[in-house]
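Take a look at this one chain, the form predicted on its own, written out in structure tokens.
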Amino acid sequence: MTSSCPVLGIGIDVTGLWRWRSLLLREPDVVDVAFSEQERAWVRGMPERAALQWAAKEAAVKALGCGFGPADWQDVVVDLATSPPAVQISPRLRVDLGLRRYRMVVRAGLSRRTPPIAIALAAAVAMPPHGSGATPAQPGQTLPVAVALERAPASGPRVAVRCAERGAAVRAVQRGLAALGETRPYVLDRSPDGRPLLQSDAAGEAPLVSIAHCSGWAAAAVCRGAVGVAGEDPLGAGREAA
């Protein structure tokens, strides 16, 4: 993508096998419910593919600023079965976040740690309007974004848990701004309506942020205007569930 199309937002998201695994003996009808008629013909009922499905998805929604919520399951849907993914949003939604010209660009994966993890990164960027001059982003072109992965305790009180999964995201952004040659320091924070963001005392347009934690993973999608791609790379030779 080049600088001359603003990011409009990243996502990223995590998800362990072994949950999905777990859910869709309990509730095989849940595909039915979260992933659309598309999306249940790639994922086939296997733990794997469901679970990259969701990462999809979620990483989607993430970077669209909504999240489920305001955005149906179905308002969102990525086809992992072409390449690059597709990613089609209903009309509604589209209307109710003032969507005109747009891209969407999904990644998702397996990892090939332990336990294994499904992950997905995910952009939305601005088009420029016709007859403006600028040049569009081109589908070869590159997302400029570190991405970097941090474990955490994976059992124990649910409270503890949750805060060393935070503490994990943290070191993360670190990471990711670090890859991406950031000097200048940075505090996570939160918005008014919940998303991540970096706020500085220092001057200049602070990078976009995303974090994900599950399993004993976090992860963290930094992202600001420079050309490349950066930092780790957790999807190692792509997606592997085929």
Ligand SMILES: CC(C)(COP(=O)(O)OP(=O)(O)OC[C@H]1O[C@@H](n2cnc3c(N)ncnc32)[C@H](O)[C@@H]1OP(=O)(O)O)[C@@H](O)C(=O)NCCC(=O)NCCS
Contents of the next structure:
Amino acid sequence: MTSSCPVLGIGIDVTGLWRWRSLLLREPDVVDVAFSEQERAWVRGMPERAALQWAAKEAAVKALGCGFGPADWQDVVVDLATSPPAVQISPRLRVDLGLRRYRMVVRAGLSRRTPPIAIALAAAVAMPPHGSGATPAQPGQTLPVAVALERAPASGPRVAVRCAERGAAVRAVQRGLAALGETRPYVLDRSPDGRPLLQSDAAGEAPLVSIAHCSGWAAAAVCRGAVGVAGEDPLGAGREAA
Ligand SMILES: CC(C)(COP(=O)(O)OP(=O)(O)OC[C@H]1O[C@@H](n2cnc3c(N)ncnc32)[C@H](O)[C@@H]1OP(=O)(O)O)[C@@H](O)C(=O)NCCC(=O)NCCS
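Switch from the form predicted on its own, shown above, to the form predicted together with this ligand and output its structure.
Now the complete complex, all chains and molecules, led by this one.
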């Protein structure tokens, strides 16, 4: 029998590799501020790894719904040296978020679709255990997450670039929803604290969503609000829950 476990949040981030190339040249000490010792040991001053590491951290704090501010740079540690990546959340932040038990799944990779620009993507999901006997998704288990990346070509004033990125994010969300097989119409909105939300007049729970923009790119991750924990088809369980 398949039971379902709620997914607390989802996060995605896009980071330009070129940004990390110049940042590491200009301010090599940034790694000491942004990354834990464990993360630095993996990054080893390499821009590709720094970009992936940063994207993974940002995706994780978005999945937790707090962002940096409530979370300090080193409150969330993503160890990309392990497969699958291991995520640690500091005891202080866990108390602040009321997160007694959790499981986070992080994936990070470089996209080289438009050389010389590379994009790092990561998706993170936090899940509490559902009832005493349930085990949240196991490493390697498929999560019902759809990710879409869109180009947002724009030049001119910053506000125009931001507008184009926002439009690209909306397109990425629509593609993500289509990939999930979601046919109900949704509007991308945001909560008072900045978190993205999907709103619809249609009945039923809206999928979770996360978006990111970076210098002419936008990405979206969309996820059903539950994941199967005991059966072999978590996507199927997600469909039932939607
Ligand atoms: C969200 C955050 C982690 C990443 O921001 P970023 O790298 O500048 O920008 P990205 O494009 O990758 O992500 C921005 C998107 O994250 C989402 N977002 C914002 N706050 C969020 C939160 N608390 N939880 C989850 N997602 C959030 C929004 O969708 C936002 O897009 P929008 O502004 O078009 O609605 C960062 O801005 C943050 O920590 N914000 C909240 C706290 C804050 O502003 N602190 C200030 C000190 S840095």
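Between two forms, the rigid core is the largest collection of C-alphas that superpose within 1.5 Å. Positions refer to the first chain, counted from 1. Computed from a predicted structure; not experimentally measured.
With the core superposed, Ala154 shows a C-alpha displacement of at least 2 Å between the two forms.
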